[in-house]
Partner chain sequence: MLNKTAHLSPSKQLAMNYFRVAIVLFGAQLLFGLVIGLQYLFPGFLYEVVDFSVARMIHINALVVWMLYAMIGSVYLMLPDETGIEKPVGMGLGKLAFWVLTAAVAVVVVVFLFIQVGPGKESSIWFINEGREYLEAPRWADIGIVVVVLIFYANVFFTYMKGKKTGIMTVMVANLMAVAGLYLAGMFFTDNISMDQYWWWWVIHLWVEATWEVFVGTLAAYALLRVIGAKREIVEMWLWIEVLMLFGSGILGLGHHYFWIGTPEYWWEIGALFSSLEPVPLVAMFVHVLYDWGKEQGAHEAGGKGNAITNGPTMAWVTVNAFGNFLGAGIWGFFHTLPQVNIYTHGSQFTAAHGHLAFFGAYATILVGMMYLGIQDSYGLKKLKATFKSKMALFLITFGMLGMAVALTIAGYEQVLVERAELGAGWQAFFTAQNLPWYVQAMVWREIMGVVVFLGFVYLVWDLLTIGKVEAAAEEA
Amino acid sequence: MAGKKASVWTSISFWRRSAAWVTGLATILLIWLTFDTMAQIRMGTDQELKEGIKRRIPAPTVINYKIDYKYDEKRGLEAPVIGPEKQPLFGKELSPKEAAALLHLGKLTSQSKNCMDCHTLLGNGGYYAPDLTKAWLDPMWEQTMPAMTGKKTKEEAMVAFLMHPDKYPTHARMMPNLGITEQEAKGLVAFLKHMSSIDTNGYPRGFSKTIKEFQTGGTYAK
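Coordinates of the preceding sequence alone, form predicted alone:
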């Protein structure tokens, strides 16, 4: 037995070296993934928008553009379509500084009012109320809510609803009155429009089909 060669699988040194190699490779992979993710989630610039350069997260000034959501045959999923035509909020084209400030207010308002207690944002949050990831694109705001609220534009209708949701029963699970001010409501609308421009790899699934069904008044099959 003394001259019998031990199996490599029972060698302590072999497993130590293997563990060191696996740990090293995993560390390198994690570092690469971290830098790749940071590049993917970096917010774009106003200049990139003007030049038509696509970013997963466009610059705050994307709220000055028309945003659509369509099925991308090449990718096999739904993706935002930005511009090139302008569609500024509340009839005013905002500067990069103004747009960033309004988005910041909207984000802080969504956090302070605990929107995610009931709603889902970018896959996170509650499932009691509708998903808000692409809420800006919901045809209801353009085709139904202006008449219901007595406003001329979808963004004005959204502001009116957010300030007094109890006046406009649009859903079986009614939104409570959270005491949102007019400026906070405008910030939330800007935040929702910007969020609709984010490339979420087709999330939520089937949303563009819902839009098509609403527009055609029937069932839409891709």
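Here we have the form predicted alone; I need the corresponding form predicted in complex with its partner chain.
Coming up is the bare chain, nothing alongside it.
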């Protein structure tokens, strides 16, 4: 190209400069959006929960409340509905500190046992086992699993299942025993309940809709 009066389209320095500008601009935009998103996805506070202020990711004390997942006419998708009724996990209301500690244990356990390489969390992970985003709200935990594990509540049934999934299979593809202790299982249940309260813009869509259509109340019923 050198020598000849080159068109700008075949000029290396033009493309080099353009590449630098476009990359820089895209990066700056991403960083700016990241600041905005960080503010929106930080975990809420207990105070906000008490006042009914909606956060995309509520405080850990959300595990003291009843959580549902309902169609929101205005947004045209399903969104979590939190409270106002209380439904404390394991029947005991936790302080913000206790709730945070339990959630911390649950998140740590989910990583050290590597749930994510079989299950998806918020839709990301392995595709070998059901998505856990709204597992807390799954109809199977209402009657089937408590009956199978001989427990009265769904959280107790979840603890029993997580500690000994090999004892309570419902399908040929079974979850293995991962050596989860009772305390770790409780943490995991808190983690799952908390995750079900996250506003995921309507994913999964129509959650257990068909199953629920045959029942009254529940997640998809209006």
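Take the two forms, find the largest set of C-alpha atoms that superpose within 1.5 Å, and that set is the rigid core. Remember, predicted model here, so these are calculated numbers, not experimental data. Residue numbers count along the first chain shown, from 1.
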query: Whether Pro146 and Leu162 share a rigid part between the two forms; finding: yes
query: Interdomain rotation between the two forms (smaller rigid part versus larger, whole °); finding: 25
query: Once the two forms are fitted on their core, CA shift of Arg16 between the two forms in Å; finding: 9.2
query: After superposing on the core, C-alpha shift for Leu25 between the two forms in angstrom; finding: 5.4
